[in-house]
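Just one chain is shown here, as structure tokens, and it is the form predicted on its own.
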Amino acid sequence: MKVAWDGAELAFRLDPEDEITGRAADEHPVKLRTSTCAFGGVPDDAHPDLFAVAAWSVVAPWTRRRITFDRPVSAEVAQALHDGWGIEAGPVGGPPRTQGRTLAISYSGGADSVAAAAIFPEAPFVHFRRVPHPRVPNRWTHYRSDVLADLAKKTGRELTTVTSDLEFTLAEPRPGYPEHHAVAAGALLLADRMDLGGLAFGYELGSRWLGGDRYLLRFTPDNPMWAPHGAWGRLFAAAGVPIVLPVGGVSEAVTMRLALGSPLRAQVRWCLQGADGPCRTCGKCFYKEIIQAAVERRPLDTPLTADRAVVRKWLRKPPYGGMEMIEYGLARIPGVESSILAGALDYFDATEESTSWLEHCYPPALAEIPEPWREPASAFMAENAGLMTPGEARRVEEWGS
């Protein structure tokens, strides 16, 4: 793979051994559509390591043996690429980037992201906004990136919005990130200007420790995407922007509760389709409604019926990603036995006691947070969630076994 930057525009060319259809870090197949993308709202003079990691977040699925950058990278970044992916990177010869002092939040506006923001109320936001590609038709016109960006502006927090058409590099499965980490490409290019020493994401317990929906459905301490000792964690750290997961030890029930109690409650939006509010009919709306109803101890409020595909997904026999939150909802939603979730009761024997571990924080997640942000995150969790007991922690560690 050969990559070149013209200002903030990235172009890449496959080597003979590279593949049009590759796999992301979570093993999901992704097919290449076009080999260019651009970023708006970022400088064109970032450290070479930042350009390299930003480019890798886009091209990694299709690169098989080597990557050639258009400027020398540090030995540290080259080593991280070799150790994590077996990729020979070059040219090598630049000095490493010095880690900054500021923590920024990769802000999506969803409940998990808002919960992370609640822990660090002074941290600036970097928001990614999809924009059209000049040569690729938009096959996902219902995605309201404009609404999400406008809500981010209303938070009152220090905000930088990065625009990019990088999601159109994909032909299949649909416009989306080649790697989950590509959402941070703009933040990486801003790292020098913002003096970034860490980038916080809203990934929670299910994403960090319980596998997630697309790749593993078991306890994953060596999560390939988010473990600090994993390939991506080491690469970001080599570029002086370590990954920080402030809510990596708590469930979506806790992040929902924190978000709904946050000053940013009015700006919380997980739906990607609604204009004046959540659409209430997409799969994400229904899943989050289950969690919100459980947190608020109220009946489900949805126009959906049990025959809809977005509902049937949660009525099938487990295992599946997110099932811990279905258990949590079944144990707490009043009248669930007569709701559209009633069919799920056939597969679970959930009680408040059996799901109480999902209301507390898994201590090893706090130990992963880099200094100087570990102490404030730990204090926040101790006060607002409490730490899991050893028995509750075992529930995490035995997940999927």
The other form holds:
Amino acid sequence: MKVAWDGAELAFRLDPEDEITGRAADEHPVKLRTSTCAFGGVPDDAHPDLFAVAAWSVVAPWTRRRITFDRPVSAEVAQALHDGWGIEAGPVGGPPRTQGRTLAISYSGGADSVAAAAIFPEAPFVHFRRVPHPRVPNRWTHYRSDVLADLAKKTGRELTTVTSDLEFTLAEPRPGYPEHHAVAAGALLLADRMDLGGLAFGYELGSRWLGGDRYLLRFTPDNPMWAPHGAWGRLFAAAGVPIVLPVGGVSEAVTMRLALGSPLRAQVRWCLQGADGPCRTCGKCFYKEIIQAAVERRPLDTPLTADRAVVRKWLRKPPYGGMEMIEYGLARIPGVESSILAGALDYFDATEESTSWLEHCYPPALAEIPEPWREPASAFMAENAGLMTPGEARRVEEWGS
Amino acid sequence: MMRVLVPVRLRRAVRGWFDSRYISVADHRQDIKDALWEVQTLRREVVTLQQEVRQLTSRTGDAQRLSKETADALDHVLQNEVLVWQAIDGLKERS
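Having displayed the form predicted on its own, please output the structure of the form predicted in complex with the partner chain.
Shown next: the complete complex, the earlier chain at its head.
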């Protein structure tokens, strides 16, 4: 793979061993559409390591053996690419980037990143906003990145919005981040200007420790995406922007509770499609409604019916990503047995007791938050969620076994 | 039933008064004919409009299909462009 930056425009070329179909860090196959993308709202004079890691977050799935950057990277970043992926990176030269002092939050506006924002009320936001790609007809106009960007503005927090079309480099499964970390590409390019020493994400217990989303669906202490000692964790740290997961130890029930109780409650939005409010009919709206109903201990409030595909998705036989929250909902939503979620009861023996671990914080998640942010995050969790008992922590550690 | 003898003049006056206030049977017939004619015209118009709607929907369906196929085809063109550059770079490296 060869990458070249022209200002904030990235272009890349495949080496002979690279292929159109690659794999993201979670092993999911991803197909390349086009090999250019651009960023707006970022400086063009960032440290070479920042350009390198930002580029890697886009091209990693399609790189097999080596990567050639257009400017020398530090030996530290080259080493992290070698250790994490077995990739030869070059040219190598120049000093590594000095870690800054500020923690920024990669802010999407969803419940998880709002919860992370509640823990660090002074931290500035970096918001990623999708814009169309000049070479790709936009068939996804229902995706309202403009609405999310406007909501981010209304939070009143210090905000930098980065625009990018990088998601259109992905043809399959659909436009999206080639690697989950590509959402941070803009924040990386801003790291020098913002004096960043860490970047906080809203990834929660399911993503970090339970191998959730489309990953392994089992306990993943060595998660290559989010563990500090994983490939991505070490690469971000080598560029002086270690990954910080303030809510990595708590479930989506806790992040939902924290988000709804936070000063940003009015701006929380997980739906990517609604314009004047959440659409209430997409898969994400329904999943989050299950969690919110459970947290608020009220019946499900949805216009959907059980025959809709977005509902049937949660009536499948486990395992699947997010199943812990379905079990949580089954145990706590009043009248769930006569709701459209009733079919899921066949697969779970859900009780409040069996799901209580999802209300507390998994202590090792706090231990891996880098200083100086570990202490405030730990204090916040102790006060607002409480720590898991050893028995509850075992539920995490035996997950999927 | 009781029959009452009404003077001819009075009878005419009353009839005349009635006739001036109400539409005649002949006029009614004509009105109904006109209405029926209008219904027939409207029916023909509805049929024409239905045909037009059918034509237009099939045309938007066509446009939709065409735009989707064009976008899909463009994906392949873009991918091929990447592969062509890969091949060019490979040749350059070899020579």
